[in-house]
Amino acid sequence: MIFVRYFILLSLFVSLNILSAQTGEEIFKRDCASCHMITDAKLIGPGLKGVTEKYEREWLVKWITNSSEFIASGDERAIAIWEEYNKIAMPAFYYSDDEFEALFSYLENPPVEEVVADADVDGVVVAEDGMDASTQLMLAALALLIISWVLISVKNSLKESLNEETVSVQQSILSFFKKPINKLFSVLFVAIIGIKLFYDVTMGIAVTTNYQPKQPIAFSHKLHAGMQGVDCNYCHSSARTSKHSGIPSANVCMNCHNAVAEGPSGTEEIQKIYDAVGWDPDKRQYIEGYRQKPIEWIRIHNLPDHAYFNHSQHVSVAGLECQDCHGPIQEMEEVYQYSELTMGWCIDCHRESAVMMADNEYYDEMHKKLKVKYAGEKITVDKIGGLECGKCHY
């Protein structure tokens, strides 16, 4: 009996924590996190890892429901970090002490940042060499044989015009592979790059998951879409609509930055959408006369062109999430290509997932048809024709 009421109490202990771990996450990226990050890193205000640990509860309390009051007070500590930060005042919260309770577990224990894309980033250092391991030692080893090779045969021809016969080339084609060394070196060749190939091909290699170019201006998705919390579809409009998500125009961009001209790295980076369109960020106003000219984006994701891929039926009609397919974007400092994009990987979405059909206009005639055909079953896209090659193919 006692360890059953022991068990009801460490649930709702545990659960009580992850309520307001919820709702300190939820505060903290409401006011907080447009200026701090919980790491060491600085954005506006200094990263607040292990901030609970360097002060007190009563001093986090002070500063956090009213610094320029506490300051003015003549708390040292603050007045430290007041002039460490170039007096710029943090605003006031004022909070109630579950708030409090909530802000300061959840800064205590802040999700850990996901290990898996850390691995991916790493990944693509190697891949940014353009060389994978396997790539450097069939080079090496084509490197050795060509040297042995040319060695040889510079000692074989200096011995031949000694004896000063001309031959035609036909012939010497012909005699160069009489020779047994030659005939070795040749099969050995074709050999290393066949079994390179083979083992790309087995593996997977062509397949460009991770792929991460360096951008004109360093964008984080990290940032907008993460910690200002911008809605996918402010930039990437179109993906509801048509076939292409496209990438927006720096115009959008100016939306913001015609007033933010500075982050947590400087202006340099913001400075280059300034030069694209044409922006006096001192006179804040537009350079006359100036002609414009697009940032130039790398594209990542690109399908060959015999495959036919549609965003608005997969997220208008489909209703997935962009994260199902791209991955977590609004964690990447730089978007790097998460899925596969083969043709194995659409079909077997296609196999799995289900079509919806709930409050779905787009296909309400055909999925009445399908419901009676399918009754009981669960209607996947292939049923309705997901896996016809002329769905994807041109």
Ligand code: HEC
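Output block for the form predicted on its own, input the form predicted in complex with this ligand:
Lone chain follows.
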């Protein structure tokens, strides 16, 4: 019984620690991540790696609770941080003792990220999806063909060995191909391999899944869209209103990076933005008379010229999220093409996706007619012309 009690107490202790760590992570992501990295890198504020070792907990509590009051009290370390970061006071956060303990525990033992995908020498993400259906069918057919071929050949060879003397290898091969059945299986064997290779080549034309070119700036979507929670439409603002999602101008980057001069990889990548727009990070002002240079981003997602796609129609009217087509963009350190973007892929989506009718007043009359025509049925995009050739090809 004593052992059982100790085991229960130990389980409760471990559970409480896990809950504490989760709460600390939630606090960090909600209140701290917009200004601080959990590494050595500076963002708007200093990196927080090892902060609980560098400062006493009592000192940290005072700083987090009210940094302005702490600076006014004359604390030398508080004043030094305030002056180093352009005399911008940190917002005040009032936490309970348990919340402070949870936050400090999280900062002492931040989670270690697991590598989900590998990359080859060109930086293309390798997705291990296994063999496709066509390859499995081909292998099954070849296996049956080879087994049948071997059994028939063995049977014929046994018959011949009982009646004939030993012959050379060359004679055996010639004798083998004299038989019609062996010729048939040989032709079928070569034909199946040839058809499979031809099929793979033709189906792979213009399909660039996992395409991940090296960009002029190592922009991290994981940091911006994931950790910082920046809305995709903040940078790709035209996705709601036009055909193209648009590439954000460097001025959009400067909305944040006129204050944020250092990222997880240091200052090198952000300096490339400054070089493009002519910004002096030390004087915190634009260089007079500087001739700005474009950032030559390499396009990743591309459709053939004969295919029409409208972002606003899918984002604003259909209510799709960026991840529906571009995959878990908020988890990608460097963006790669996640989906096939083939015609079959689009058609499958149109056959499965329901038409968004709620809060879509512009199409009210059409929706009323559809509800009458397809009473009781799921109204998918293909029922409103989503499979008509002229909708995407004209």
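Everything numeric here is computed off the predicted structure, so don't read it as measured data. Residue numbers count along the first chain shown, from 1. Throughout, rigid core stands for the largest set of C-alpha atoms superposing within 1.5 Å between the two forms.
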Please determine whether the C-alpha atom of E56 is displaced by 2 Å or more between these two forms following superposition on the rigid core. yes
